[in-house]
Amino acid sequence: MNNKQNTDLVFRQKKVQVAIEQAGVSACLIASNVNLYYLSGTIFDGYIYIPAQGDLLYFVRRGSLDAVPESQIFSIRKPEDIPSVLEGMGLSLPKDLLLEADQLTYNECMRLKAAFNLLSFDNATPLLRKLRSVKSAWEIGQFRISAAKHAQAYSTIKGAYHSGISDLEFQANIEREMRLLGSIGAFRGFGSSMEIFMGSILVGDNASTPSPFDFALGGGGIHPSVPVGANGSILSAGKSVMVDMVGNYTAYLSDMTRVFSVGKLPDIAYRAHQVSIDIQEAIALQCRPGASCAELYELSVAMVKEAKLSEYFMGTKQQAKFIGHGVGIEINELPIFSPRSRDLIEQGNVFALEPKFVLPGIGAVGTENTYLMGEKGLEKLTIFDESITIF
């Protein structure tokens, strides 16, 4: 771990524990892989106690922390060792402390509870969701990477296909060369229905597949453990193909989605390809700290009514009612565009568009890009064409 990542990570600590303090609580104990990474720098299996002033303490079943004091390192067996390390190093236990009650399970956060003899106990997800998602000059450097590799690799697709190739196969060989490029392979997403192995593939009419995970986008996908995505079609003559493969090239992801096909589509696909980049446009304008989430996805309905393609608006059979979501550590982090999002554009803020349509007999077009909020503007970090290319 360099200077600048170490620096890093302090600075990402005080901001937790000013918003705790804030918050008027003693501690937070963080346990999930995400925030582990976050206040760490590196995953392993355990705990960091996180209180309002003071040193952050690392409670360590299996894992290294290579770049933490050994002071502030403690070896355990269970969490239940936690409180007695605290007495025995004269501090007081907390009265009250935060959890991330939306990733432990419930079984753990009553033993947690248990172990600090608590009362009961607050969230930290969401707190820790909020400040996540304003992203830390380093960060912001760490998405560059993942930008350019994943730019990289798209390069490569042309040159997956073959004729007769389905999509399993397509797929097959673009991961292999996202992963010769550096991906790490893994795909992290909020929540339990976010399942997937390093994207999507859609052809023809499997776009308009429903799928219970939340995408934007479904596919019927191989088997019913995972319905979603590939599903065994053929890439043909007048189908789309849309490739939604992530980058994550380090920690932080780039989500990009480009459309190609197998000679040329109908005209409806290309009039409707570009009113997505139209819409990606028209909110950069309008994008600035402050502005409102809830409004910019209403922009990007009234275009789409305005175009009189509604009907295949973010899905056909079901229809995602959302059109951009931030990224980070995780795929869907904060801010979301949706109809009924509170959330304010900050800057700092790095997210994903995907304005997408899934038109009957063709399937789905629209591109997918990666934005930063940035001092000068909004800018897009996945610079790759944007056509819909013809293999």
Second form
Number of protein chains: 2
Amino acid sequence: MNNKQNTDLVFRQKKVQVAIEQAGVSACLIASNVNLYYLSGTIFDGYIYIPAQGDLLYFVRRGSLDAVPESQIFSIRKPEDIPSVLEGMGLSLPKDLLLEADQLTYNECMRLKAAFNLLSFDNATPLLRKLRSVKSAWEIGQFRISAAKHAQAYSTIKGAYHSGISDLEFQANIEREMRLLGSIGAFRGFGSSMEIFMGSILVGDNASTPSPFDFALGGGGIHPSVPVGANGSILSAGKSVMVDMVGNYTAYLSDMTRVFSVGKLPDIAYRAHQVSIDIQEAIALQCRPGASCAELYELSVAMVKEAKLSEYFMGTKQQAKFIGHGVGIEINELPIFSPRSRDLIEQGNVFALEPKFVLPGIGAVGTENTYLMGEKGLEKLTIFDESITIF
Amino acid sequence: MNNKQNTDLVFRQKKVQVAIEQAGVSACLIASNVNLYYLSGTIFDGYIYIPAQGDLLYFVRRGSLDAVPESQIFSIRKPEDIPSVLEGMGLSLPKDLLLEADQLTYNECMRLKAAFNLLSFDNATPLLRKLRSVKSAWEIGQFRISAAKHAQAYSTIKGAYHSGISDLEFQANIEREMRLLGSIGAFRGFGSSMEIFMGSILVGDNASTPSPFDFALGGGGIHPSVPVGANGSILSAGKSVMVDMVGNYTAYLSDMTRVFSVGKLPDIAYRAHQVSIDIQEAIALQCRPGASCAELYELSVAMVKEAKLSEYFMGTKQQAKFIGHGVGIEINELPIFSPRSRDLIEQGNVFALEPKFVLPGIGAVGTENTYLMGEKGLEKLTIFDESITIF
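Show the same protein again, this time as the form predicted together with another copy of the chain rather than the form predicted on its own.
Whole complex next, starting from this chain.
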């Protein structure tokens, strides 16, 4: 870990400590992989104890931690060992502790509650999610690496096609190119409704099949145990091919969708596709720190209505009620661009906008890009030709 | 869904109802993807209410359910809608309800507890894990499909190699073949210590790098956010290449490891590899309903000691303290073959045995196979050449 990265880590830790102090609690105990990575730069099996004041302490069951001072690392066998380590250091046990109540299981939380002899505890998850939504300089650099490789992977997509190919073979070819470019493979999401593999390819009417998962569009999938994405459709004339594969080349995920086709599509496809691009440009003009994500969502709905495409917006049989979402170590971070969102844009937010249309008999069109709310306005991180590309 | 599959589903549901009744509680409410699939044959966004007596009820937020009677399906917006549906049917609300306390988050459980106005609740997770460890006829058929495709995928491994190839390119080639054969991609594990992508390739000394995850062996990985598996090593003379890719061709996972090499390995590699095979054969002879998994583990330890290979068994710097584990919808089910395991073998158990060795300067050797505890003894499901194969 280099110096720049280390300074940034300390900055992120400090940010969490300030928030803990402002929340009026003594400390926070972290155990989820996402937050462990955010606050230590690695995944290990253990816990991070973050007091409002003083040093962070790392309790490690398994794994190694290179980026933090050795004096702050303690080897433990079980979480019940933590309080006695704290007491051994002359620290008093916190009476109020934040635990990740939306990430840890019920029993994990109850075990920690008992270990610290707490009467109750508050939820660390929303606090961490909110802090993680404002990205630091180093984190933004990680997105840039992911987005550049993402574009490089998408430049191989035309080569992944051959006449008569199925969506599954097409996806397998793209996945291989992604892996050769350094895709980490694994893919994190918040909640249990994010089971998917490397992303999704939707060909023709498969795009209109609803899915129980929380993605913008669905797809039937190949098995009822993972009902989402490619379903064995053949790429053929007049069907759109929507490619929405993840940019997991660092821990920070870029999100980008592009559309391909075998020969020309009907005119409505190009018209709807252009509305998607126009919506993103309109949002980019309006987007500034303090802007309401719900209002930006409504802007997109108004533009779709104006274009008389409402019935195709974000699906047909099941219409997703959001057009964008924060990205980070998880694919579904804050802010959320939905009708009821109370999120306001902050400088340092990184999010994906994905106003998409599903056209019966044709399939899905529209692009998705990952944006940074920078000092000088909204910056698109996923730079790659946005037109519907004919194979 | 065909008749046989449907009959089997009803059988699994009945099994759970009997267990609920025996546990002396009124009902169980399921929300985890794994148990939803087990009890409905699909993944949906919602809940299954399982009373000790009477019909199962399916509460669906999103998704479709083909395998269950429509009269038992109810559309809901939120879990708080469930109690009023029950009351509307003239059912009394349960005073004691099992919830998946080791799978749902703290807040998910607390929300359900409040919705049902419960004073407390018991844990459904161990009950379901125990029941799921005894596989039904249809489930065993699913393993057979996965294992057969698994072997088919492994028959392409020699073709994935070329001189000077890295473990990453080698793995990308294998993953593509797996996907072409119908690998679902996604991969489920119990707990948060199972983040991995399609499986692991370990070349040479990378096999001795400890990992924070709960797999038998580790590997450094390519990024601190997923520190496990291939790390960019070149496949070269004198290094073993351990291939441990998952068999996810149905929802039921087969687990199989084979070893390859570039040219001949030192003699100790073949000797240790044979001990791994011998251990599995010895266990197969001893394994019968009622056998103690801890004793079978100790049998393996004794054989390793006899062979004077203890220092290399299940790792060097970090030695895993198990040699086998149940497989199913999750890769780490019951029973567990570890020193402290209280699990006794039951007919219908499906599990992987993976006594492995890590030899300094050479790498990992040993095989892993998935077995069914059948009526007539232990049956190996993963049939594929077990010798160390030279590319």
